[in-house]
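In structure tokens, the next block holds one chain alone, the form predicted on its own.
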Amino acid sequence: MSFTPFALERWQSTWEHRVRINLSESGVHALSVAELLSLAGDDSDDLLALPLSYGQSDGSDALRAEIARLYPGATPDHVTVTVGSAEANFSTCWTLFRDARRVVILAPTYMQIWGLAANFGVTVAPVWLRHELGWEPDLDEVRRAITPDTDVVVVTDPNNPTGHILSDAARSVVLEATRAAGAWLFVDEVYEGAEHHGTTTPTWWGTWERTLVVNGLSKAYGLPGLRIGWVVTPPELRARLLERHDYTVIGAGPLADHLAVRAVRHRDRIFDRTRDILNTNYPVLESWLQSFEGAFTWHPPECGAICFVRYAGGPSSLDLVERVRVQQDILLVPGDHFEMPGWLRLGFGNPTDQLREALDLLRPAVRTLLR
């Protein structure tokens, strides 16, 4: 069977601290230990008393406890601490898809999921989102796409490359459509909490019997170095989880889950910076493209320090962006990496200082590059 590499991962992982400005990450500029301390009310005593001896491997039962806390139903035997969300979905993966044939990607999305079922030997169905629909996937293919065969439906919500947040309908029309088929919905949460409007998107958890979600603290949250994720899941199919689980990581550091249990309890006053980043940055973002009178099609965020955008002409977007790499020194996000030729995904969750300077020093260069 062939393997399919993860591209984005590979890009961002070789280059992302080589480069004098990095506009690939998806999350805001990470908190300082400090500077979580201080939003949680703490001093450091505690954390530096901390003996660094293993923790418990599915997290401690404090951190699950505030975990289980956001999810209405959920207590800790539900939630299964990882090291980052993408060993709670490589787990999740490795032991969905173990007996899965088929399953129903909504798309673009992050493309981690999709790897796995490729390398795992399962047929993915994507059903595209629609730049012309808002980046809305059309109803009428929802229910087209999900048949009796389908074992697993994915969701990425709120939306990574898009930050789109689906609207009722399309909720409903999936949750209708994975009901009738019987199969598991596994939906990806990572981004709730950088909302731009301030309303946090309602979890997707207790909609359904078949139900998992994954997050963790990298995005909203500011924390992608504690390398802390979760996944919420039916009791049985956590106790299957956990046996992938002890063959992977075993588990988090203490001092991880220390940190994490302060994040969680204290996520509206994180959640809180996040917004101002994003609310303070996105128009800067904005009226650069904007400067290009045309040449960038897209639709706003809601969500997300990141920009899903259409350009007209010029090289591929995996040329475009080693082109950029190369001679501004700056990162971006091909759309290829999504299946999505001809598009870039800009982050704008850096210090706003230093995202004027990676635009500034981007302008002649993508004029250049789009004439």
Ligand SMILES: Cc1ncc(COP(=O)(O)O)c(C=O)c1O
The other form holds:
Amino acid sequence: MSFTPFALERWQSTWEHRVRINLSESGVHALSVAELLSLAGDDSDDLLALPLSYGQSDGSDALRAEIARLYPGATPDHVTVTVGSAEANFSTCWTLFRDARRVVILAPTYMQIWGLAANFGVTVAPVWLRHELGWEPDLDEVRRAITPDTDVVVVTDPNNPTGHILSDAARSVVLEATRAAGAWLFVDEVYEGAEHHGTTTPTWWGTWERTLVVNGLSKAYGLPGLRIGWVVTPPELRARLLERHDYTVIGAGPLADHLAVRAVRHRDRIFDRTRDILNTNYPVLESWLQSFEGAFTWHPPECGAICFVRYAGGPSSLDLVERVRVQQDILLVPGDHFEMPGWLRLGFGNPTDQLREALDLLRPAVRTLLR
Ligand SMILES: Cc1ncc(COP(=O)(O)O)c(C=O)c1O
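To test you: the structure above is the form predicted on its own. What is the structure of the form predicted in complex with the named molecule?
Below is the entire complex, every chain and molecule, led by the chain shown above.
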């Protein structure tokens, strides 16, 4: 069986720290340790005194309790702390896909779960969110796609790369069809808290007994370097998931766990910072896009520091981002990494001056490339 590599992550991992300006990120620029402690009203004494022993492998009781509070009806026994939401997704896929036949995935999406399904030999049935429907899926297509032999339905809500939040109507149809199939509902909620309008998207946790939700500190919390994620599952699934967790990373480190307790406890303050950055920066990007007078088409994102744009003419998106990387030393994400040629994902979570600088550098180059 051939192996499906994770093209987006390979691209970002290779270049994100080697370019002059990185516009490939989907979260806001990171908080420093000092900023996090200050937002949490904490000093560094406890942190400096922390023994660098192994942490509790599934997350400290304190952290799991903080996380459980975010999910109605959940207890710490529903929560597993992972090394990033990437590990939460990986351990979940390993657990669920071993015996799965067919997985329905709302796409475009972060391609980790899709790629893992392919690598575990499971049939992937995508349901495409439609630009012409404001990035909603066609609801009849959702009903048709979730067949009785569907074992898992995967949703990224809020969505990467579109920044769309699913409507209540789409949510109900996905839920209804997933319940009817008796399938697992696997929801990646990692962009929750980065809504531009300020209302946190309700979790899918609790909507159906076979629901599991993934989240983490990398996007709305601006703390990707902590490498903390989590998955909230029914306890019997958690037991199976932990068996996989033992084979992968053992657990996150105690430094990250300690800081994560403070981040989750004070998340409202952190989300305010995130939304300030998003609401300052999106207009800067929007007026830049508008200045190309029709060369770009897009829906303003509702969530996250990402804007997914279609461009007219020009080279393939893979070619375009490579030329921009080589010539301007700026990193963008090609639509091809979401199976959407002719599109680009632009990150705008950088410090505002840096975003302006990148867009100024890009302007003449993009005009030439799209000519
Ligand atoms: C939807 C989604 N899930 C998971 C991840 C992985 O994030 P992390 O492991 O940093 O939490 C990303 C990263 O871009 C993402 O976009």
